[in-house]
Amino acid sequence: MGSYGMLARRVVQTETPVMVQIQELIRGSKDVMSLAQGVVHWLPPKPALEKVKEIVWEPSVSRYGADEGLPELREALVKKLREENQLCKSSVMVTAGANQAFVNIVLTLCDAGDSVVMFAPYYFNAYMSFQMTGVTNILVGPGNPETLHPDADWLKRILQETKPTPKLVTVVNPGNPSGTYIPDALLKRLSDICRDAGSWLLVDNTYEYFMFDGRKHSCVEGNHIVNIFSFSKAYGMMGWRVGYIAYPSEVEGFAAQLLKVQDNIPICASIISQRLALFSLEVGPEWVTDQVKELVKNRTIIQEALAPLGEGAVKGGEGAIYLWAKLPEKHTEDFEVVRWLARKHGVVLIPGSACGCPGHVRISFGGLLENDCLLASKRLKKGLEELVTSGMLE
């Protein structure tokens, strides 16, 4: 007993969270601002606040709920799926956050040793999620190297090629940690080859109110289809923990098998977070888009601070809170560059490695207000300006 042998080699070998390491680095670092974690600076509806104060001593909000979601909460979901995103034929399940959903997903459909596939650069927690479950050949595509978008002809090629075929394909619309969108056309050409493979295709759509310089968000729905959803970050509920699951409802089984998941995780989400989802929901869609106009100051901010990488340098930013820069040639050791600008410049980034591309880094700039943006960024882009012309120096 107390050997590290006798720990399961499923999860000793998932990556470190790369957002545990960043806020180790952040609790060593004084005076430090962070363009690191993808968070909005804003709270909930006020409106929603204030119903869930008049209800925190109602004795349901401390029992059990069911599993699948507050009755009232799912319904109300399956109608903003349906006048939203289009989705119809789509049964919900509330989860413990997106990423929740996502591991909910894995595990009702994926068995250890099956193959996936994403696409670089991939959301970290996505992939980590794959290994602690043994989902261990994790082929990883390449994107666009314009546009970040998934090479469409490589999945063709690779659901042909693999055998068996992979069980899943996986994409997040828009991108984290891109910040890059996915046409419909291309969307709906992924689908058409996931459904022609016989591969399921999972699309988190957790920034789907996030869409910049008239872009409008777009989903697509089969019975190869899962749709993930999240309040965290439209909603400010980060802390909250609420996220949800459109599967279809036609295909035999699904429900019952992801209800066995859901009961050994979070037996249900909770109680108090599904009523303020709820109250959010009533306040509506508008209230979130109003705050997401206002992050299109920080993106340019941030866009300016990033200057000194060069032209070509930096994607991203059509959707989503992220921008995603190269780094120059002779600083490939992403991780180095994140400690560096945080100790020497007071500033803290993602390290591109934890999405599967070295030399790279993501910037949110969903975090900050305004003024503490500009403050941010001046110390990012003197950071970038010494980085450029003389390296690392102390």
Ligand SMILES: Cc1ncc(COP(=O)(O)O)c(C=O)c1O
Second form
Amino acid sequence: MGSYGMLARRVVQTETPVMVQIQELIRGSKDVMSLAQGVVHWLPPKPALEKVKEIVWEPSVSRYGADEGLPELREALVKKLREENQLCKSSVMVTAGANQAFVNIVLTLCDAGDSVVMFAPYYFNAYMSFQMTGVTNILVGPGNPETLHPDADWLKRILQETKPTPKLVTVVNPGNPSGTYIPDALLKRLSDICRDAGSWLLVDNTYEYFMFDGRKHSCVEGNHIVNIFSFSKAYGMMGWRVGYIAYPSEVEGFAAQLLKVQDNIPICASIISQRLALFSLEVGPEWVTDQVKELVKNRTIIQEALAPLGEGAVKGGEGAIYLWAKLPEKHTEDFEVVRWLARKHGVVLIPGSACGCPGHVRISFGGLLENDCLLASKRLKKGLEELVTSGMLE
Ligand SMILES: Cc1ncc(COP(=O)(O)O)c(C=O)c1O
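Okay, that one was the form predicted on its own. Can I see the form predicted together with the ligand too?
Entire complex below, previous chain first.
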């Protein structure tokens, strides 16, 4: 077309999805290994997949279902939320993944022009969801330089000082891209600050089961809190597209407004995918934690590969599937480093600038089996050693 004149400014001014750029980079490179995309290497539980095979001919699978989700899946999720997450006053809507859940919530709670709060480094898709719905006043708060935890004192001040008060604050726990988890006391403090200011708190719990070294994930609940969850990583169901929203049952009108959004995007999440989600829940969370346990080996392998960056450069990895690393001072052009690592060393990472932090990279350790992870880590280590000693020579 040659001109952006006819396209919506909301979308034109939204960032280009970093994953799309990375996929192009992978397609354009020879023999690259990806430590970029946030994926896991396992498939859904076998018994659950076997059961799905049996139901493809059931007419209900090919019809629309209830907008909110299959009643039996929602019932199972309410039980799961109560027993595992101690969320007892939450209602459930099933969505086509946690990303759609996030967009549903932004459309339900925010008006174009509202201000919202995130913390650096932030999850790129969340940032884009705000941008493309017209919520362009995105205040990005600092993380603690050591722990990367959201800075609660900054939040308290900014919610008091900004007029009108920011509508919504969002955090990911444990974090993408940081791989750090938010300790229970800090999460409660963030919740109290939001409640006192009259802001919503939206917590993305996509990696709730991805906790290492004995740490425990926790949730907060309240009439100002929305939690979102995903089946994608936990049950290896990325392509099946199932997530869900736990929203406060007591807030009048919430369900009715949320339903309008849902009815105009997926109508309902794919029925066969919802059935697989239900069969997977029947297999149980122990199955997930068994898969997650094994990832510690990959984390160690990648930590070792990042050693050339020096002490203090690598953070995260307490939860989720990510490590977060600072590049040497003179390499703030992180996308250049990512392209060079792909071209010269055959390994792909995510540039930190996509998460609001130039000069950093995100490394995912969930997508490769141990042997492939070892191979990718050797390439990464060699590349980083070269970067540190001689820079990007060719
Ligand atoms: C924090 C976070 N939220 C949401 C998503 C998207 O998950 P889903 O596949 O359920 O849409 C991801 C995927 O990487 C994620 O890391």
